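Shown here is one chain on its own, the form predicted alone, set out as structure tokens.
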Amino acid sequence: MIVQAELAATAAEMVAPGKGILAADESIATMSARLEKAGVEPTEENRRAYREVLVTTPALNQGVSGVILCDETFRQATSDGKPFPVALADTGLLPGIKVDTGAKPLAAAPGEKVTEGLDGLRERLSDYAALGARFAKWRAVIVIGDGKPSGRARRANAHALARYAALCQEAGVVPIVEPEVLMDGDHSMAACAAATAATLHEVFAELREAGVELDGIVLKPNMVVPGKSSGEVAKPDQVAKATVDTLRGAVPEEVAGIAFLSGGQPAEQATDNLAAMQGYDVPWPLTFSFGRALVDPALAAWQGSPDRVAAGQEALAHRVNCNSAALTGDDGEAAARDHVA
């Protein structure tokens, strides 16, 4: 049985200095759509091959602590026959698994959603742990606009996140707790800050009620940014201050670390915002758990061709280097350019 000290050690490893978490856990439907958009046939084999391009990138473990996969990939193998969790562990990367089954409409809350997947989760977590999972992820989706988010939506999602996190720790798996306040909409940066703070307060109240040990979790929140269609422009120093101020008021000091989602921000913007936060004195490591902001350039470079595997891996390595440099407080983009040169 995994003891709490081991969970805390794994959580600390996930947010180790200079490293972040690679999110490669898109659902079959989402991944297939992205492959099609890139001109790649959306087959099971091509989804597997694409994830292999990512996880076999040379020296990936220099800037990435772990990789989140979906169920399909977690049960597949690389071309040399190694199950993906084994291939990750063999290269010094922590294997992670997405365990929710998606956000579905919340009853009596038009336009809002609650994430499902608690049924049978104890047994699934036991199975994933036996396959090599060291951590898991569950994403809640919170929307802003027209009286949203409602207290009902915040409570429903916070309660589900807490039940998930407690089951993870029971199984010896570190939970990534991801309450994402979406960028979609014309709301202001101040509205994002208010919704994020209210959501985090609800989440941590539920986590405590569920008996979750906070030094054995990693929080994956959104950055505080204006809505995509608001017309408001926020510079990195403004995003950093608003985000850190919000976190200071809502996140307990015991939390092992904070790994931001990119939330659909342009890759360079997410990196610059992350870099701007590093100068603040906070009780937790502030790192990244990016998906699209890391892997989209790799997919565009790979194009489904075996002859372009190296190009895809170079694109991923560049984005990882940018974000790893950002964690030192450097200009991530400039530092990575210097590294390549």
Ligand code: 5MM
The other form holds:
Amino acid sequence: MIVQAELAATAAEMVAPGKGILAADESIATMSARLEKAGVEPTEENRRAYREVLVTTPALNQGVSGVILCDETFRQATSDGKPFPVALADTGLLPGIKVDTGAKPLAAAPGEKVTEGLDGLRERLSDYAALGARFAKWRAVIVIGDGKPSGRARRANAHALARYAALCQEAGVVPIVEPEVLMDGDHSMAACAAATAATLHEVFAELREAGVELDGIVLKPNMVVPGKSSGEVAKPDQVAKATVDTLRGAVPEEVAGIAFLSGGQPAEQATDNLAAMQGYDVPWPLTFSFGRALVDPALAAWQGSPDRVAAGQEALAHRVNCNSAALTGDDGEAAARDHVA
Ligand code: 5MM
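Given the form predicted alone above, what does the protein look like in the form predicted together with the named molecule?
Every chain and every other molecule in the complex is listed next, the one we just looked at coming first.
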């Protein structure tokens, strides 16, 4: 029987001081596209080799508590024959698994999506737990613009997130709850704040309704930033204030921690924004669960070459160190290292 205290302890470990979560869970299609763009042939073996570069980075556990993988990687092994979840656990990292099956068009909501993957989820979670998963992830996607997000899309996604989270806790797996309000579009930062607040209110209402214990989840939200093509520029202190204000108004105190996604922000910008948030007195640890903002430089440095594994790992370690330093208030030094790198 799963004890709630165990879930809460795992959730606390995921957001331990100075640590964040590495999101390396790109689906086969996304990962293949990213490899191709980097000039690497998108084969199963290259996807495996790339994830091996990431998870075997020396001292990764100094700034990262856990790594999110996709189903393919979770069932693959490192070149010394260790299944990835075992390789992670052996180096003191929590194995995580993305369990959603992607965002699909939502009926009667043109331009909006709902994330799928609930069918058979109870069985899949028990499978993943047996393979070593300690936490899971489900990402909902919310768009802004032309009357969006609709209440219909917010509710459908919040309901699915809550059903997923309840099933995770039943299986003894900590759910990362990820409602991502996308940066795509020309909307203002105020519009992002409003959509984020409305979405989070819906998500927490559904989580409570579903009986989810909030000290056994990690929330993975977007930062509050202006739309990518809005022309609006927001400095780290502005992003930090808008983000913290939005979270304070919508996220219950019991939530174990908040680990931001990077959402396509340039890597240094995501780090600077994260650093600027650390000065606020909030009831939750505020950390990172970045994908692109951690791994893009590593992929670019590795280039699919066995001779460049160390270069890829150094690039990842650098970004992890910068973000970890940002969390511990060492942001000046982190920023300096960042900008000379
Ligand atoms: C790593 O990318 C994750 C999976 O994406 P797909 O299923 O679409 O391939 C994604 O969920 C990611 O974990 C989050 O969006 C956060 O990543 P970023 O790059 O926004 O920090």
